[in-house]
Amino acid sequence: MNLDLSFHLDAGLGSKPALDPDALHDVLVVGAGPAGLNAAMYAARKGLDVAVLGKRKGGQVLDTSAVDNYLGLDGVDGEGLAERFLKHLSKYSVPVLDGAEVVDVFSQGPVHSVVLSTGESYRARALIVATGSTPRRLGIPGEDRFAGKGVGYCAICDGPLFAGKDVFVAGGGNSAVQAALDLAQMSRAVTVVHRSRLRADQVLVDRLLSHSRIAVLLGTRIVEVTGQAAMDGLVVEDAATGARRALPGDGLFVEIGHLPNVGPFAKRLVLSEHGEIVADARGATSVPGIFAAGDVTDFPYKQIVIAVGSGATAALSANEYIARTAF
């Protein structure tokens, strides 16, 4: 399949309306990557009034080398499936306000008001939050540099890449030894570098401890990231020695975890143990009139095609709140 990719993020998106502050949206989405911007489509296609407030269009997608795993678009880069969610928007005359920060949040009665840094405030029947979350990462030398190059921050949607290849995997907790038994399937050699102990569940554990093609080495941290023009190593430190030394590999997954995006949103809505927007099977949080969709919220996998999935259902969810409650 040859995909047409030579379109800008801004391209084809015409000429929109500005926000009026003064006006009471149906809907307002905050955040602008896969959950948000199909949450708006879905709102429009419904006849709503929908607006998208964002701080990164595309949103963390964008940071994607590549996307192997979304049904009918093989071979597509992040930034290309951005582009692509982007130009099908833009058939619905959606705004999108990008470089959006939302501070803040309240309510009277009914209606939802966020406030930008910029000072301007929207108001709107419903929310629907799909801010994303953030990976941890290790605060190294060469981890940005080598950032879609050899670094990446999710093992099953890049592991196809490094098919036959030596790669490191930084953790020691469930996503982190899950990402290493995946990536075994496909890679020559896997290598766990945890800092301390293992904190993943026993049973994965003992496939971890277990596996021909996985060596682990505990009491080890990452200082550097090494390479040319893609990465080709690691230097790694005994934490008892402190004694270093340089390891060979095409591939380094950085799974420590992910910050959820939840701002201001978290004076107002219950959030999990994880602190993510905790959000029912439509989408609804613990306010009536908020919903949310994405990584942001509490569902456990955090991939693109489930974060385009939960902004449908969130949107949907918004259109049936609003058709049954008076303003």
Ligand SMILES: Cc1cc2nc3c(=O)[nH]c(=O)nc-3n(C[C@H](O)[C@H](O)[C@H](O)COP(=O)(O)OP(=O)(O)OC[C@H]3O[C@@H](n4cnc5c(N)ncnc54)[C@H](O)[C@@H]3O)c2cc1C
The other form holds:
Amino acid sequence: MNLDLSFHLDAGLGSKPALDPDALHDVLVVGAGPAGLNAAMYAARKGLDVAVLGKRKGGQVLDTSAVDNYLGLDGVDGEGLAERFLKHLSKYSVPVLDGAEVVDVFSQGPVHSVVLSTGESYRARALIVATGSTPRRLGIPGEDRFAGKGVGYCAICDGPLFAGKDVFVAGGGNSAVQAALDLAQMSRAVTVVHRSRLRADQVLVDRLLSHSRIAVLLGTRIVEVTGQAAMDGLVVEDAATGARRALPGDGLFVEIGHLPNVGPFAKRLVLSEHGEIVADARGATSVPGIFAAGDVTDFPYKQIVIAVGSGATAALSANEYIARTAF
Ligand SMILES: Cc1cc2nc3c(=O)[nH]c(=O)nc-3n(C[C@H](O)[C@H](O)[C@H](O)COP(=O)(O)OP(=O)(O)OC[C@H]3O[C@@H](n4cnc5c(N)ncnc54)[C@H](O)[C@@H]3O)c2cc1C
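Please supply the corresponding structure for the form predicted in complex with the named molecule (the preceding block corresponds to the form predicted alone).
Okay, now the whole complex, with that chain kicking things off.
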């Protein structure tokens, strides 16, 4: 197998013609992360005329230092994985417009149009929305500096790097509590820090509070991440008294939710209570001909392999939809 990594994110696609604004494409994929790129490949392999419009080629994978949980690609770095995705897609000559932000969407009968921030608009028989999500941040000193050097946003992804270490989890909802329980299986000690009361399901809270390696600090704000080359602890503040103290530790998982990048699709599509696009098992949304995939949807678990799989599902569904619809 050839695993040539010489393809670069900026390479290869510069010679593609710009998309024709007058053409009626079969599929336009909005978003160039794992979900969108795989959707585009599956659509191209079905012989559909497809293009990708994405703000940032590669998506969140570019923010990931090492990906250890993508089957068959052990320990690939995030940028390397994005390069492989793009290189594979380039085999099918699919145009990928980088820096293309979709700011509006409208439909005339079964034809859907998207408008870019630059004013150009493009039309398609089907849209696949794969605009991903953005992890919520604490917004405190040291958070950015130690991101990837102790501070993480995905315990499922990076938890194993903290085996035998002392870690903190910021947050009090289901994902924070589940992250603490998962981390406690491998870390030496886990401390959940939350500014108010726990909002997770009672069954999870009971397991959390009875776990011998988990401590819970409620009414406590994290105000700073400290360290030198890597994170070495936190400064926390008592929400009632304002008293501050330093706590040593090797890692901090910020598990306070994701903001789905629904953008202009919010006004067209039914959203979940968490603001995610509601999509069925086939990736169909509330509007015929508009499909969704990856982190922007209400599918559980925000992971690369899941985004990739849902991109394939959305493309196959779009193909069936186009075949049975009169345009
Ligand atoms: C720090 C970090 C580490 C992670 N580590 C791992 C890991 O080790 N393993 C793992 O499985 N998962 C990991 N994840 C999660 C994983 O990266 C995501 O689940 C995955 O990238 C989701 O893919 P996606 O295609 O749905 O969305 P994204 O990757 O978010 O891609 C969305 C795409 O849509 C574009 N976009 C957004 N809005 C618009 C718009 N209006 N117009 C046009 N384009 C738009 C974006 O620019 C981007 O191209 C990590 C996440 C983070 C933040």
